[in-house]
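Given next, in C-alpha cells, is a single chain: the form predicted on its own.
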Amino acid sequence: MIEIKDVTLKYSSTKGIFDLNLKVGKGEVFGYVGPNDAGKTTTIRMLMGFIRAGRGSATIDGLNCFSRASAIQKHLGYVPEDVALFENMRVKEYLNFIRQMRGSFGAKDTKVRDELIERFEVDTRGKIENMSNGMKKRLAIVTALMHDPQILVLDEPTSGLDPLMQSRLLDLILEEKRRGKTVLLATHKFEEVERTCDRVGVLKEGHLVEDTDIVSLRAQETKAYLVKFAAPPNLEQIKKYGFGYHQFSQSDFEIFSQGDRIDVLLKVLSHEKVLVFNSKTQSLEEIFQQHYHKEIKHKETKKAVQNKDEKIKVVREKDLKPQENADSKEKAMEVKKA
C-alpha cells in the first residue's frame, strides 16, 4: 500500500532522508520512530506530495506520491504533527468544506463524522479560532477519518492531546487496524508502538537502521532479573550457561538475560535456594538507545579502519617515490648512454 524505494531527499549534506526503502502492506501499522530531526516528517511530507524526492520513487496504492497527490489525498487519511486550519471558519463551515473538497456533496451519510465527532469530544458550535491548541488537533483527527478512509498516514497524532484523548485515539488506531486499515505511525513516543504496531522501522539521520517486527525487536531485550538467594550461590554456573550478573550483597543479585531464556535460568537456579525472584523488562526506548549507541560504534570503528587504510596508502606511496624516482634517473642515464 504505502511503498518508498531508494529515495534521496537532502536538506544539507547531513539534513533530510538518504537511500531510503520501506514498505508498509495493506492491515499493517507500521511505527516509523526516532530522534527529533531524523528524518520523519520529511518523509511523510514526501508522502503527501507537499516536497519532492530528488532522487526515488514514492507510492500510495500504486499512485505516484508527487504526480498523483490529490488523487491520493481524497482517499487517505493525514494528521500532521502541526495543525493548520482555517481559523475564520466555524467548525462545522469546515468540516463541510473539507467534504465537498473530496468529492462529497449533499446530505450523504456522516455517520462516521458523527461518531467521531462524540469520541473526541469536539465542540462544532464556535469558530476554529477560539479552540484551543489541543481541541484543533481533535478536529484535525475527526477531519482525517471522517471519510473513512483506507490507509492512514499520522505525524506524532497524539502531540497535544490529553491522556484520556491520547488513549481514545490508540485504541482508536487498534480498530481500524482489525478493520484492515493500513497505517503509518509516526511517533517518539514508543509506548505507542508497543500498543499498536505490527513493525518498526528506526530511523536515524535519515538512514533506516532497523525494520523488524516487534516480536523480533522484543526478542533483543536483556532481560533482568532480581534474586535473593539463601546462601551465596554458584556464580560459575550462572555464567557457564550465558547469563551476567551484578551482585549487590552476599545474596542479592540482579542477573541478565539476553531475549527469552527465562526456562534455562529457571534451571540453572534450581539447584540455588531462592528467597525472592522479580523480573524486569526493558521498555522498547530503552532497546532503541541500545540499537543507536551500536550504530555508533559501528560507524566510529568503521572511520577508523579507513582512516588506518588511509595512512597505510600514504606511507606506501612515500615508500614507492624514492624508488620510482631512482628507475627515472636509471632510465634517463639509459637513453643518455644509447
Contents of the next structure:
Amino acid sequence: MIEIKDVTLKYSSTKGIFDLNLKVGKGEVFGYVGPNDAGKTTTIRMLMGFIRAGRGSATIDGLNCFSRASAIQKHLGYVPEDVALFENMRVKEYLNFIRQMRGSFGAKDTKVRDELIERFEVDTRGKIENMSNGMKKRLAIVTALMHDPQILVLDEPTSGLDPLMQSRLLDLILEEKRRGKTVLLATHKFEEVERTCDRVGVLKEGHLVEDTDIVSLRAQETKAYLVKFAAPPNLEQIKKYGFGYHQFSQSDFEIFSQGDRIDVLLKVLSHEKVLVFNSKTQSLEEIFQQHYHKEIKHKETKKAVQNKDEKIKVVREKDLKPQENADSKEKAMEVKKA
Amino acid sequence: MSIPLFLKNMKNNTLLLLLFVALMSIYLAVIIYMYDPNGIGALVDMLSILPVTLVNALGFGTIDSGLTGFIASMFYGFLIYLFPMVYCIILANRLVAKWVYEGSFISLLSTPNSRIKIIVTQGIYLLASIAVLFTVLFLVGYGMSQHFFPGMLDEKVFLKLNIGACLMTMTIGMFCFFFSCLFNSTKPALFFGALLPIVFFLLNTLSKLSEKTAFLGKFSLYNTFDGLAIVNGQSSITLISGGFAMFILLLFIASVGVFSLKRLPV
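Give me the form predicted together with its partner chain now, not the form predicted on its own.
Up next: the whole complex, starting with the chain shown before.
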C-alpha cells in the first residue's frame, strides 16, 4: 500500500509537489496523470527514496520511503521513464547482476524472468549499448518484474514501446492486478488509464486536482460519436433524450453523450438507419481540459524542440489536437466510404 | 558491503588498475636497476647539469647512497605523488559520479540495497585497489632488489615506505571519492577531485624550491609523507599512518553521509 500524506517537496516556488495527499490501496491500480513537469516523476522519485520529502510523510507498506528504501525495494518493481542501464554490460550479465543484487545467487527461480523475456521478446544476446531505446525499455520492464514484486511503480512504461509491446504491457498490468498487485501507473495516455486503472489522480503544477474512480470518471466524460445516417434522422428524438449534436451535412452528425448514457443513445439510434458509427478517441487532455488547458499551449510551443522519439511525438500530437486531427481523419474516411 | 557490486567494480576497473600497476612497476624496476652500489657519482653528475631549483623541486636534492634511500628519493619522492593521484581521480569518478550522472545508479538503488551499503562498497573497492597497487609495488621492489642487489635492501624501511605512501594515496583517493559522492555530475566531481591533489602537489613542489617558499609545504598533504625522512628515521611512520588513517576514516564517513542524504537526480 502506498500512502503519501501532506508531502511538500520544492525545487522552486512553482516546481515540485505541494501538500500532496494520495493513497493507493492494496490490489488497486492507480492512474497517475498530468501534463509534463506537473510533478509525477518527482512523486515517484520520492516514493523510490531518491529524494527526501521536504515536509510530510511518504510510506509504502508502512515503511518510510526514504529511510527504509532498501526494505521497500524487496517487494517493489520500478520502471523509470528514462531508462539508463550499465551500457557496457551484456544483457544476460546485467540480468544476473541485478538478480544477485537482489540477493539470490542460485540458478533457480528464473521462471518468471524467462517468461518475461519471452513475452517482451527481449534479445538476451549482445551488449546493452547496442540495443535500441525500445529494447532497453523492455529490458528495464523485465528487470523490474522478474522478482515478482507485490507493488509496481511504473513511470510512463509504454513510452518508446511499439504498439504491440504497449498492448502486451497493459495486458500484463491487468494480469498482475488480478493477482492482487498494487500498481501506480504514471502516464499521459487515457486509453491506458481506461484499460487498466481503478482510480485516477490528476496532478497539475504539483497539486492533486482530481482523485476519482474510473467509473465516475466515465460518467463525467462526454463521448462523441460520428454518425452517418441513410436518411435525415429524427432530430427531435435525439434532442428529447438530451443528446447534443453537431451537424456537418444532411446525414453526417457528431453526437455527444454522457459516458453513462450510451445505452440510451443506442436505443434512440436503433430507430434510424445508421451507415457509419464511429467513436472518437478521447484523450486525457479533452477530459481534463479545465486542468490541462494552460499546459496544452505550453506543450505545443515546446513540442518543436522535443524531437526525441518520432513515435511518442505522433502520439502526443494526437493527444494535443484531437479535435481537428480526429475530425479530418474521420471525415476523410467517411468520404472514402461514401 | 555488497559482493556482487564489488565484483562488478573489479570487472569494470581492473584494466585501469593493471595499467597503473604496470606503469609504476616498470618505473620502480628501472630505478632499482639504475642503482650503482659503488657510488651514485654518475647520477649526481647528470643531475648537476640541471638547474638546482629544478632538481630540488623534483625531490632529487639529496640522494642517499644506500639502496633503500636511493629508491626513497628517486621513486617515493616525486613519482609516488603523480601516478597514484591520476589513478585516484579517474577511479573515484568512475565509482560514483559517473553512474549517478549517466543514471545507471538507478539500477543499483532499485534493488534492496541501501545507499550506505552501496557507497561503502564503492569506497572499500577504492581503498582495496590502492592496497593492491602498493602490495604489487612492494613485491616488485623487493624482488628486483633481491635479484640485482641481494641483501642491500632494508626490507622493514621499504615496507614502511610503502605503507606510508599507500595510506597517503588512500587519503587522496578519499578526497576524490568525497567529491564524487558530493556532486551529481562528472564535471565538478572531476574538477574538484583533481584540483585538490594538484594544489597539494604544487604546494609541495614549491615548498622545496627555496627557504622562502618552504612554509607552503605546511598546507600540502603530500608534505606529511617524506620518503627520505622515513629512511633516515627522522619521521615516525606510526604517527604518519595514524594521521592518514584518521583522515581516511573521516573522509569516508563524510562521503557516506553526504551521499546517503542528498537528492539524487536519477
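Here the rigid core means the biggest group of C-alpha atoms that line up within 1.5 Å when the two forms are laid on top of each other. Note that this is a predicted model, so its numbers are computed, not measured. Residue numbers count along the first chain shown, from 1.
Superposition of the core reveals a Cα shift of 2 Å or more for Phe253 between these two forms. Comparing the forms between these two forms on their rigid core, the Cα displacement of Arg179 stays under 2 Å.
In the core-superposed comparison between these two forms, Ser270 has its Cα shifted by at least 2 Å.
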